[in-house]
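This document opens with one chain alone, in structure tokens, the form predicted alone.
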Amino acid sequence: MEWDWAIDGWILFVGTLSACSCALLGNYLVLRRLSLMGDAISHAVLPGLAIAFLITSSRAAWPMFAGAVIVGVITALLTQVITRYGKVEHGAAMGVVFSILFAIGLVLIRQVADHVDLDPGCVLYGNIVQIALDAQFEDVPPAARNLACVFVLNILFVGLFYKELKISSFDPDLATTLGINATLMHYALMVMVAVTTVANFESVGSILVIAMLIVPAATAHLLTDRLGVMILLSQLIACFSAVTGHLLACYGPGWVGVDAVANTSAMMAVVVGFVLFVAIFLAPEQGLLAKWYHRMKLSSRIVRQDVLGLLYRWEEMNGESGRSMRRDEVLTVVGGGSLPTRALRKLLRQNEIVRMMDGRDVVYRLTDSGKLAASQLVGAHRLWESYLAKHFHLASDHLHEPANRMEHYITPELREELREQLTDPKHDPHGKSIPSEPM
């Protein structure tokens, strides 16, 4: 299809407004572990719509909007009441409330079904294409005006109460101590979520509303732990998803040889889900690849230290003039495979060990820098054994394993503190000498 700014421009504008307005409040829902509140409200507003029609006998926008918002706020209130006084987990409370209200809505809708045209597809996907048709009769489509007002209102809300929302989201008790009414901030946020959900509902449908309330903020939270940066990233992700989603809806089917146009709202939700999927793998700190890299880096460091400690104890036992430790003996203790082999290579590159030939056998010895690093490791091990024996009264045969695990995480500062608490011991509980700290 050909791009038409008169049509596609308004779709992009409204889609971006919708995504950004939902994502802005979604940051606080994610931090408060209330991510499904938007889903609950979007299901529970049905009785509000039905009651508004029964009272006014009209499908005018404002009565419908007011009824939906009121029921949305009631949903948040009932969820909080059930959680607090019914001792029910918050997710279960949301499920109870929105399922009951949704059922009530279905009963009420049956009473007005003959007078109301219900389109299930519109409920799921919205009617964002209708915005372009409205633009042919008005300079600015009503949906664009409404969503612009909601977005500005959300910006003002977050801007005016940024500190209060931040503190009450992370620590409600601290907020109360500082004179901030955490309960009031919670319900104010729920009111804004209800207003935003209902305002976006007709234009873009429940799928996009729920996706944008949760996914941009969750994605941003994978990328940063700073709230300000998280809000900015969520807005950028929401904008990218809205624009890319509409482009793919228009041109994506043609790229795969299908003569059709995909649903814009659904495609926007697909794009933001794909962005989350990418972040799960590539996030710099919390991504799967980053975690795998840090685990491998830690494992490699531990194996190198195990080799240094092994060679130190061997030379301590056999003396400087004793035979060096063979490669097969090292691998028998630290294990085979690629990780110990890479550890030996790196220790050689760092000049912490040297490799020599003893007849046909490859043997290893510590260099001066290797002895220094190994003495610190062994010293940490024996200090921790002494600490456990003194303060926890463990038997001598129960000291080695916990110290063997802990030795890799003891910093120089902790070693110094252990020496002070143990009054600078010279020997561990097994009678072995504790290496002194280098001057």
Partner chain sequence: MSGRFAGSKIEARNDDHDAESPLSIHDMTVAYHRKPVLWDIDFTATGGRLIGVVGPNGAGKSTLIKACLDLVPRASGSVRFYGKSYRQQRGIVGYVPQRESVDWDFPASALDVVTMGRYGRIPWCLPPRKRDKYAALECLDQVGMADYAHRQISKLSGGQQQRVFLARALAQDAQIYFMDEPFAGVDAATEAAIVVLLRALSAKNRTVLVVHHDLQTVPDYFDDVVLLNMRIVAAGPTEKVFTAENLHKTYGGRLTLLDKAAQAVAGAGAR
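Take the two forms, find the largest set of C-alpha atoms that superpose within 1.5 Å, and that set is the rigid core. Numbering follows the first chain given and starts at 1. Keep in mind that what you see is a predicted model, and the values were worked out from it rather than measured. Compared with the form predicted in complex with its partner chain:
Residue 179: CA moves 2 Å or more between the two forms after rigid-core fitting. Residue 272 shows a C-alpha shift below 2 Å between the two forms [criterion: core-superposed Cα displacement of 2 Å]. Core-superposed comparison between the two forms: the C-alpha position of residue 156 differs by less than 2 Å.
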Second form
Amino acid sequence: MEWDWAIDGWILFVGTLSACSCALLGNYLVLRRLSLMGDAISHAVLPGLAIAFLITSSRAAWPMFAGAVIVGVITALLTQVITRYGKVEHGAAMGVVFSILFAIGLVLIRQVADHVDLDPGCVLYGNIVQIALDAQFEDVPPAARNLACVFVLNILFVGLFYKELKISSFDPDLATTLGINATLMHYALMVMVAVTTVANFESVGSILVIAMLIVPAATAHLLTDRLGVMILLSQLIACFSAVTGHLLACYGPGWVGVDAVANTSAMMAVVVGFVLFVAIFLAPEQGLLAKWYHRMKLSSRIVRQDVLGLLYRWEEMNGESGRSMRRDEVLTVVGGGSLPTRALRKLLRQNEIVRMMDGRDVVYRLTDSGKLAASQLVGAHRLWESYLAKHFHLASDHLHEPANRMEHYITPELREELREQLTDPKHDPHGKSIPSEPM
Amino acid sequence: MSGRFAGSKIEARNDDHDAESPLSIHDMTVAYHRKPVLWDIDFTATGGRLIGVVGPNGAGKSTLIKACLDLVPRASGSVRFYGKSYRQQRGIVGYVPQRESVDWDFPASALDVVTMGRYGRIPWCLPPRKRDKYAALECLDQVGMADYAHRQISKLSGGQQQRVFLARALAQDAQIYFMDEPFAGVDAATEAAIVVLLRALSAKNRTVLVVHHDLQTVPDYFDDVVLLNMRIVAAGPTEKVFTAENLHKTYGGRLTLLDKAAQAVAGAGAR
Amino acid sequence: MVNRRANRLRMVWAAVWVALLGCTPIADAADGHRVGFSSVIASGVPVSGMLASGGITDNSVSFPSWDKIFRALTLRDYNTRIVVIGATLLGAAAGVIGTFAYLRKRAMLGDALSHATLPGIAIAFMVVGHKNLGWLLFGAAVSGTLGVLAVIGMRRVSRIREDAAIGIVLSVFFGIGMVLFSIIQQMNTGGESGLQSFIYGKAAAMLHRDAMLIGGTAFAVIACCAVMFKEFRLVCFDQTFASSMGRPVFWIDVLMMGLVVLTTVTGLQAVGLIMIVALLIIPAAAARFWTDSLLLMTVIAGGIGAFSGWMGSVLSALLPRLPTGAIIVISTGVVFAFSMIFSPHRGVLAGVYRRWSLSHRVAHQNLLRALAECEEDLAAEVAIPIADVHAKRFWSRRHLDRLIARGSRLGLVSQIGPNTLKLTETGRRESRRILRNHRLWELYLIRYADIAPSHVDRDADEIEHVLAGDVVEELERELEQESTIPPSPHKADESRSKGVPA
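Show the form predicted in complex with its partner chain, please, because up to now only the form predicted alone has appeared in this conversation.
Starting with the chain above, the whole complex follows.
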């Protein structure tokens, strides 16, 4: 398809506006666990629109927004009523409300379908191209104008009530006790979501509104731990998916050899879904890859420490001058596989153990720095054993296992505290000496 | 109380709350569904005291707090703060909910959370000012958490989270505080820090009502104690009220826990 | 012009009424006229005026003749028969399996599932090249299952919570489906018309084989639920316990979810992917209002589903402009609203009444108890000064007056002077009974505080009804032995009302 700025420019503009306006509010929906409320409202505004059409028989903006506001409040209210008085779980209550309202809307639309140009299909996935085509007759398509207004409104809402939204999302009870009415904020947010949904009907449609409400915010929450940053990121993600979505819709099918143009708004949802998919894997802290990396790092540290502890105990048992531990003996205790081998290599590199030949066998000895690290570790282990024995009255053969797990997590401060609580013990419950803290 | 005495006061008793008292509860009954969980609670707190609320599980301790703050409906009775209703006195009442009641995954730092305590005095739509931030930092410092001000709250330990909550309560600068199990699941260091904090509040003539579950520490921590088991079994100064007999009435006679408590009582008496 | 506007408004109302009530229009058109639908509802509007105004008469729903109603109700027409049977069975199956999904808190997962079927349908169509129902439904089932797995996976591996995961899956999968559909439409293979019915549903176009498919599915689903009832119950109620008993919770879950997928996929054509979730949730939620037994709940939910399916399909057979799926959903909604308001145990009205009567009862019994205590203080059955009663309680004078007025209406007290009142004989008996009962409970709570049923209602529950006879006897003995009757903690005695001395 030929790229035509007169049309595609408008599509990009409208798509970006609608994605950003949704994503802005979506942050609060996601944080308040109200994502499904976005879902419910975007379905439920249908009867509001239909009634507005029926009354005015025009697609004028104001009746539409009025209808949306009313229905948005009704949805939130009914959900609340059903949850509270019917003791129905919140999610299910939303399902009840929105599906009934949607059905009512569908019936109403069927009644007027001949009169008002309202395609039920369009309600679901919008018609962004039509908006762009409108631009040929008017300077600014009315839908774009409405969207821009709503976007500004959303920015004002989030900007002005940033603090109120934040506290009533985090701790509604506290907000209420401070005189910031959390219920009021809840309904204000619901009204804004309803208005945004209606403004977006023509461009992206109700179901894709849900994508834009929830997905950018959920993705941003994976990437950051700051509310302000999260909101900014969600806007960037929304922009990116709008632009990429349109490009892909135009050229994507061509790349796979299909001569067609895909629906832009649907493609926006696909792109934003893909961004989320990537973020689940690659997010810096929350991502699967990062978690896997940290787990690997932790387990290799544990193996290294196990090796150090093993060598320390061996040398303690056999004396300084005794036989050093052979490589195969180390591996038998710590376990085979690549992890212990790599641990040995790293320890050698860090100069904590040295590798020597004893006849034909490879043996390891602790260096001074290795001995220091190992003594702290073994100290932690034995301190913990003493602590358990003192406070939990465990049998002495039940002490080793928990201490073995715990020793890797005991910080110097905790060691200090244990020592203090146990009044600086010299021996653990098995009678082994507890290495003292090096000065 | 003799009838004549009451008769002479009959006009004054119309809504007979003590205007001096930070908290007075009269005839409060709270019911979930049909079953009452709190029965005929009458209680008047004295200003500037640390008050422990103790009682067995399901005795309605948290419900007591929530009913005072209008967070659950009362079937009967009234609650007054310095003689006025909660609505009028919202500004002077602080609340520290149970730690599990909020979402710790929320994108906020410890400082953010503490600053929230000041939101009540910042006008709508205005962002927190510099001095609010400094005040919040100061509160964080008081609980020994200044170093963690910018840490994401989910990365704090349970005890640290509890301290952040307390710092937030400090930032509220209320006259009377309600704390729901602040000692639940915290380490020894935090527990000590909380006690120091409570003492500091009480020294500033603040009244603090704390739901507590560890009987052994009651005599050490609290000036007054409320023994609660659906109704108030006894309330008053700890040394008078926290007796083995009252504990039996509260917890029943078969709890081994009571032996420990009795020791604690004896220990407190000896001190 | 004004007239037209007014008519249009009337029509809106009519449509809203139909939507809300799902009702059959009032039949004053026995002669089988075509009548403006709204005029029937908004009674008082002359039919002739309606017709004369023109313009919107074509909006009117042609009102069915009695004959047509009769034919529809008795399933005379082949088409109607197919649709009604199909919709009823679908409703029953969805209601039954929906009960378990609802109790397992998986209700909204069904929404993600139904939306996630769209890409599967599109891909199946692209691969097969024509509308082969079997393949389309197979595609739907596969991608629906993928959607469910995506929700579960996201919750497991990231901090994304269930609600967000459901929203993400339903919108993104729907987006993928729409992309594919927009491409299919341009490929012009010709066979794509009708794929839209998967979105909104088109029960009226149901064919014999569709009904057979739904019938077979319904039978399979209900049979499975019957056979696995015990296991499903266990998993819904207490998953940990179930797995501790060695039940393969995972596989039971998979079976349950599989049945949900099956029901959803077969119901897609009839109700559409947006509203099918209503058939899963709403009958179950409505049934919950009527019973506490799972078996009954399942049966009732199935019944509600079947009724709604029947109602929706019959109505839309009579009034062809009404979309069947939507009418079915609205019917379930009407049943739900009715259940929620009128259910005797969990309904809203019952709840309001309970709260109202509770505070009344508490106040009333407090008064009687206070009076009994006053008589005890005075040690005689004499007139009691109102001031004494007042002293027992923190009541405002107005409140106390109201309580006394109510008491005298019930014949329990009589006010004998401006400031004195007296218990009647019945009142005395009643107040003593309440006082005794209350003190017994009090004593019980003190003696057995550790095991006392924590939520007994001490004034309403007769102690004899709750506790074993020997315990009551023991308590009574103790109550008599106590030289001083245990002071009621509700007496506003000095130490308490003055609170804690500083």
